[in-house]
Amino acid sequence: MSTIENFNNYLQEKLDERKSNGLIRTLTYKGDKIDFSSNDYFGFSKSVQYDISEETSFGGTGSRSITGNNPEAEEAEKTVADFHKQEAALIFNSGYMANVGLFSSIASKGDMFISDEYIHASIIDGMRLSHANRIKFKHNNLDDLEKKLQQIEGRKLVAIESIYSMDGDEAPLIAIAALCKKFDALLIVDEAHATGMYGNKGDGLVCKYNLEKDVFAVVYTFGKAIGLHGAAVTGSRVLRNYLINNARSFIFTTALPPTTYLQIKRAYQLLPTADRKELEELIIYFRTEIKKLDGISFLESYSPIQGIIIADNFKAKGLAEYLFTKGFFIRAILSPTVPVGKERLRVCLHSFNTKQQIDMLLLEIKTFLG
């Protein structure tokens, strides 16, 4: 047997181990199923139109620092910065690349990252690639965060999400910002799931609470409510210039095509008109109706992200597969992505869903769970 065959057998054993633990991942697509899974909260992925000229390129052609920069990119960045009341913005190709680029480059040896224990994997990977140390504080626990801040000397950088992607709960943002100010820590906020949903025009929770001057950097992801691709890091002009020179996930990748920057600019023009009230009403309706079902445990979330706790990998996957056969597209979230015993069905609500669809969904969940 060749070396390649031996190694493929080794990889297959690893896959078999995942499968035996109910952790195997497979790719699928929504097709004509009712969407209760995507992050496209307002359906922008199907509705954002933009004008292009015959001269507009459909390719990035190179990195931004070589040939990939263009007026469309810089105009989109100005739009994003102005919308979120920041000095400057720098667009990355995805939220993952934005977080990896930001967190891997801004901290040095002797610095300390303090992150919420439920922080997104992209931020964890970025911190791992830096030369800084890192510790966690208990999820949304202000006392634990303060204790950690008291114990640390040197530069401190606190990393949180404003709305958490798995539980859908909100960070105590005002109180965390106050603690960071008290202990001279830099606050970094990932607004991926708050963008579009919160604030007077969908500008997020940092803007809603007027914390723009209290936050060092904010990451706004375009793959959720904005329905597109890419993400922006906002902050000072100094931060933007620093990332252009030091963020490897920005420097060493082909730029987005000009057409994507045009879409981003157009989506930001439409964001204030998104059906936030309609979605808020559906969230209330979902929570009201699920409380009527006996024996079903669910998360306390008032965001579009709703979690139904199943507490078993195989059962959670089985429920998702059953719902697929009934016309619903929903994915199971398994441990270790979430803690053991917190395996769940992650339901994402959208302004284009209906109360009737929610009724049908909850009926099928009740039928499956008995």
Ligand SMILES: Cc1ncc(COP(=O)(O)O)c(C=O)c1O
Contents of the next structure:
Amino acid sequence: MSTIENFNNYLQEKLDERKSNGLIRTLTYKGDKIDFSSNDYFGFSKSVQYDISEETSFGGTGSRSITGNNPEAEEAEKTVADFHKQEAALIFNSGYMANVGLFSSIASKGDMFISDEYIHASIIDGMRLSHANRIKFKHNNLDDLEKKLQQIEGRKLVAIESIYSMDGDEAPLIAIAALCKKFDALLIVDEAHATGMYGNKGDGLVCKYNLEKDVFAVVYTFGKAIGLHGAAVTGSRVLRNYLINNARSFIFTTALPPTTYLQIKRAYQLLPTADRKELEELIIYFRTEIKKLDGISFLESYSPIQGIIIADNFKAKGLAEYLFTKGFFIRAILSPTVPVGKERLRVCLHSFNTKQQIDMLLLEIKTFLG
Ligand SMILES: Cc1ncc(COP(=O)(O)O)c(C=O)c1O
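I would like to compare: after the form predicted on its own, may I see the structure of the form predicted in complex with the ligand?
The next block holds the full complex; its first chain is the one shown before.
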């Protein structure tokens, strides 16, 4: 057997192991199924018309530091910074790259990251790549965060999401910002799932609670309610310049094409008109209806992300597959992505879903769970 064949066999064994644990990931098409899964909360990915002239380039052509910079990129960054009431913004190619670039570059040996235990993988990866130490605090637990802040000497950086991607619940942002102030810690907030959804015109929870001056950096992603891809790190001009010089996921990659920067700017112009009210009503409807079903456990979330706890990887996967055959696109979230016993169906609601679709979905879930 050749070395390559040997190694492929080894990889296949690893895959088989995942499969036998119910953890195998496969790629599927959503097709014409009813979307209860994407993060395209307002359908912007399909509905927003962008005004792109024929002269606009469809390629990034180089990194931002070489040939990839252009007026479109800088205008999009100014739009994003102004919209979120921050001094400056720097656009990365995705939220993953923004978090990896930010967290890996801003801290070094001797510094300490303190992150919520449910923090997104992109932030974990960014922290790992830095030379700083890191500890977790219990999810949304102010007492635990305070205890950790008290114990640590030296520079402290606290990382949270404003709306958690798997549980859909909200961080106690005002109280966390106050604790950070009390203990001289720097607060970094990932607003991936709040961008476009919360605050005045969709500017997010940091703006809603007037915390712009209390946070060191905020990450806004464009792959969710904005309906595109890419993300911005916002904060001071110094932070922007620092990231241009140090964030490797910004420096060593081809820039987004000018067409994308134009699209981002256009989507931000349209955000104030997004159907937030319709979506809020659907969230209330979903929660009212699911409460009527006996024996179904679901998470305390008032965001578009609603988790139905199944507490078993195979059963959660089975339910998602069953729903697919009934015309719904919806994904199971398995352990270890979520804690053991918290395996779930992650329902994402959109302004374009209907009450009738929710009724049909809940009926099928009830049928499957018995
Ligand atoms: C909280 C959070 N941060 C960052 C990201 C990464 O964003 P992107 O999909 O743009 O890479 C995600 C997406 O899953 C997320 O949920």
